[in-house]
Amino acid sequence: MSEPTRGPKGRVEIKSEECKGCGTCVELCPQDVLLLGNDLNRMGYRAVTYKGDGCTGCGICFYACPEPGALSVYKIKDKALA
């Protein structure tokens, strides 16, 4: 039997105006779901963006980010296990 497909395990929200574009979270993300965007924020930094899927909710990017409040990580509960 094949295993049922499961939805995403986590998601990242980035406040682009708070991001300084250092890229630390991009380098440390084990799932490679973050990248430096092309657009500049109001401070002239290339803010990080989330690819939209693949996040596991591990939180490594959150703890690595030197800018408080620039990004948040949310763990998504698996409804099949709830």
Second form
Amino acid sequence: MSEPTRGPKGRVEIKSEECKGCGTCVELCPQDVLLLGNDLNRMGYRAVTYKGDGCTGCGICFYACPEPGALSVYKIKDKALA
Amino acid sequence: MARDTFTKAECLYDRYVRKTKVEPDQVSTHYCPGCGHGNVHKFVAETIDEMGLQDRTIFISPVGCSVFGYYYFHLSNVQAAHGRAPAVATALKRAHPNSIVISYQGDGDLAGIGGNEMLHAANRGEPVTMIFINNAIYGMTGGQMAPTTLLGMKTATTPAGRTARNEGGPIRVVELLSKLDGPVYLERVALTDAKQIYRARAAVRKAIQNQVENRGFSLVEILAPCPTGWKMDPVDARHWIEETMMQVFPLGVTCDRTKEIAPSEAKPVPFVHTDLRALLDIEDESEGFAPNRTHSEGVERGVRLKVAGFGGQGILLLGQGLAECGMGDGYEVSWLPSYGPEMRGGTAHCHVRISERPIGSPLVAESDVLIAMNRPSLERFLPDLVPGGTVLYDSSLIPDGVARSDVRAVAIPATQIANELGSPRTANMVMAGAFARATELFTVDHLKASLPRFVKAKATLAVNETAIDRGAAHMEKLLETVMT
Ligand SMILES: Cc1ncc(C[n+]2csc(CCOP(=O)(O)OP(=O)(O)O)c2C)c(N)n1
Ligand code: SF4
Ligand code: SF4
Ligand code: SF4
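Output the structure of the form predicted in complex with its partner chain; the preceding block shows the form predicted alone.
Next comes the full complex, and the chain you just saw is listed first.
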């Protein structure tokens, strides 16, 4: 077995102004690292926020989100960390 | 598929600039929070990006919440009338076989008002991709019952719940279409959990891939949340699909003949001019026609003609013959016979248009020329003749002339001449000859040469030719009288 990877495996980028606070990504994130925030965005929605760590870059939230640009996900390759 | 980045598809605009500037730089869609339309837009867009189809794709948006597809997709866009997307898709694909035509519809649009269109496009096996959003309701108009609404479901138009007795049961589209021979790929997927979302994405991909490989008609039905119409929280709405909707609309493939059909290149259905000529029995120039006649300069030549008389006088044939001759001479023509109860005994009439320009409608509301072969038809159609127009009337049957002074009335004793020829039924051709000479749209010789195309009894060709000559000669004499 190789060493468990340390450090973040993925990065989720949230464009709060495009989020409608529907909560679908929160519900479907397998790592449970997304959360609806308390602040309202310009449209009046409680935009989603990232808990800070634990994202694996799986991309599920990207497909679960109905808004084309609200979420972007980047996988962080092990090599890049080295 | 291993991917490192998940970002907004290139073929979706960065900003959604709308005609009515709701917000100058709108970056989010107009869909309600949690609406399934956005997810499916992403699947479609991503597939187009990955397959490099942006320059070839024509996206058809429907009437329904997704009517604004063109504000989102940076593709060629057509917005179809309610329910008509399959017909529009058919036309686009046939006219541009190399394009990728994606028809996107909701359930009211596809299975309600457009049910017939969907059925026939599927039955014809049009090689297009149809994306069908089943959210069990009319979203855009405020939550009325759709053909896919579940039994018992309360909507604006079924306030006590849909009942089978009153509204019929929900229509299962992919099952229904699977009974036809036309479709190649039909699948139902759902926007519920991650697994099903990936399935949905794969199904959209396959339906587009099938078109790239020209395999045939592909439709994906996607069970999608409409939290607003269902009056539910977006997360609950996805659970409701899983727990309730999927009981009525089971997921899965109902038809997949993809592998049976070899990939090929989409080709235009050839429209061969010679075939058309053969069909219309126009042989070639050797018959004495000059189809590429040079069009007149300045004044455009043409006529809006009505021909009328009683049944048995060969009225329709007369109109058809003049149109045929015009066509042989390279004019655009139309012939609109009036069929109906009046065919038997009453007046018979037809509308003929002969024009140097394409004809928009075969209907002749106002005529330039009227050929009237008995009194009732003269009375009926004379009012439609434009001032300065010409009426050619059978003076053997209408001895007392024409009661209008603002038109040119030309008396042709057609029946009398035909009787003299021993063939009363050729009165119509006497009129045809007079018409040719009077209008000079085509020559009398051309008219005679085109006779075999509309007179089927070859034995009567000679007498019909003579009748044409006699009519033309009579007209000639009248013209001389006017001149002198
Ligand atoms: C000819 C015509 N009839 C009715 C309407 C009103 N109308 C607009 S959208 C719609 C139903 C849309 O429902 P659906 O296809 O399910 O799409 P959704 O809005 O749910 O996405 C209706 C009936 C119309 N625009 N045109
Ligand atoms: S990429 Fe995966 S792990 Fe990361 S936030 Fe999205 S769903 Fe959660
Ligand atoms: S799914 Fe999209 S719109 Fe909904 S809360 Fe998450 S980021 Fe916001
Ligand atoms: S009404 Fe329903 S289908 Fe229309 S945008 Fe809102 S959630 Fe989507």
